[in-house]
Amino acid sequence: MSEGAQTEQAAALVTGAAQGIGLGIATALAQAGFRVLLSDVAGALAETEAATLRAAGHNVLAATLDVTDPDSWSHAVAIVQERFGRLDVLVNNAGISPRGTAESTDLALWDLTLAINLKGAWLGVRAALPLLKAARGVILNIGSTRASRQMPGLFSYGVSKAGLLGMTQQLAVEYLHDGVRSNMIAPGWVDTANERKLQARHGRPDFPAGVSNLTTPEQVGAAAVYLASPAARVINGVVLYLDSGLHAADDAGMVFFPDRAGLPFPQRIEEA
């Protein structure tokens, strides 16, 4: 993003922005002065959240976006071009995190996970690159500690996030001379409504009890604002971990496995 972009009302497109981490990112960007398109496969919910942000004085729009569909991407980018006239930040946040091993993951789940978490990001980059080049913009891929530190039971998810890390670095190299930067934000455990539902389905209705140093959607949003700012102009091809050091320590005790319920689980005091 150019030095003057923020005063020129820079624009961002955030996927999976109707709730959770995506909404945290979209809100932070809007509060920082960006015009934002909240996109989500749940378009009605995205519009509800956009209306709330507009009521607070922010310049935001909403759109239904299926990240696995090239035509859907074309439509979303066209909205940004028509309504904002530019695109400075593309945030590839939409994703799913199913459980399963190499044996228990079936072909349908593998295809779905890779389509949303990896192919969806590529389709977005491909659709948005002309506008991003014009603005010398920023690609932010929302990854995970599991992009580089794998964990049993997250086979398709871990592979997809590792692929997203590779894509992030490949884009940084390919578009360096176009002025387009590409970075990954890798949160650790984030306490969102969907994460609680997922954990409950897999035997842990008390999540996040026992997990310390949780990341919040607001913290992910603050990181996105920084990486999209002129202050981060020379940051390219990196992973910004927001996991309190989990990627270094890789404390598997922070995870609950229903089939290992008999094993000791470390007692921790959850951060306020």
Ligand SMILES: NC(=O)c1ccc[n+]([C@@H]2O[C@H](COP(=O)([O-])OP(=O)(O)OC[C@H]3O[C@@H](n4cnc5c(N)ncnc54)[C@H](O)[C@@H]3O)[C@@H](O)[C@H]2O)c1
Contents of the next structure:
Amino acid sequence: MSEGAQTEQAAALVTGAAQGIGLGIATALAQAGFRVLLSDVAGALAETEAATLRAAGHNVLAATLDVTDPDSWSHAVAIVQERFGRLDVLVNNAGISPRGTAESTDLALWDLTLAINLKGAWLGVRAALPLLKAARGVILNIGSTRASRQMPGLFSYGVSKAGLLGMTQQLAVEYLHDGVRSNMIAPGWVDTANERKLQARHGRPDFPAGVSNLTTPEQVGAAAVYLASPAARVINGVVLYLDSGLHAADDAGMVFFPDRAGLPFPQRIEEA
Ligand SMILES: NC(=O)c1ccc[n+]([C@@H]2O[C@H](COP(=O)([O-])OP(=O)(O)OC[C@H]3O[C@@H](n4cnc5c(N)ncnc54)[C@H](O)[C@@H]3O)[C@@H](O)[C@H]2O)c1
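Return the structure block for the form predicted in complex with the ligand; the form predicted on its own was the one displayed.
Full complex below, order starting with the chain above.
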């Protein structure tokens, strides 16, 4: 058991945990000694992954949770209360990343992106705060470098992640005196099964050569374990970038695809 876990087994709830980054975070927390509720709108898939983790000796459960639905949140938090009796870590990871500019994004897409990526996190915080306050726990919002470095064609996504950054900092200040911390993990491009499917749809067997900010779900999980640990007790209201320095670049497009440095900006980043 790592220092991430307390003496009595601490507990975590991870959204969007059936696959990808959420599963990486849930796995890392379980390996660090946390009891974990793997929640996802795809509840059956979450249960399959939870069964695999239980077979490996971890104390995890699964639940169906649609983060856009307050009743669904009440149900998930009630499971945590009943089965774990405490909640130390809430990970708002569920998210979608649709394409679209300010003009091509329609109302339905805007509402869906903001409902999942932004409102969903708030609903989770609201439902979980009584337990988080009791445990002096931590909120981890999974953002993106797109929270603060924008890319053409990711309009509703970029806006939602920028909003999530604002929420992260608002919560950090609002609940400081309750001992509840709130931080954001902002990964670069993460190698997940769904991202690989996206690459395949573009006819590519792998990620484009030269991408400098490729990250793994395991690396995101390790960051979550650290931010949830007593070692991070004074870390509040920050963004932890996992992007090999991309966010710090003056010309992020060049850093992202160094082989396209001679091209005008839009072409440089068009395939991202
Ligand atoms: N993959 C990347 O390159 C990358 C980079 C930066 C940030 N992120 C962020 O990381 C998070 C996870 O991304 P991922 O790549 O693992 O995605 P993914 O598509 O592999 O997994 C997302 C999970 O969220 C679930 N989900 C979708 N809508 C939901 C809802 N309404 N309620 C509950 N669960 C829901 C899906 O069922 C799925 O299991 C997202 O917030 C995403 O914006 C991803």
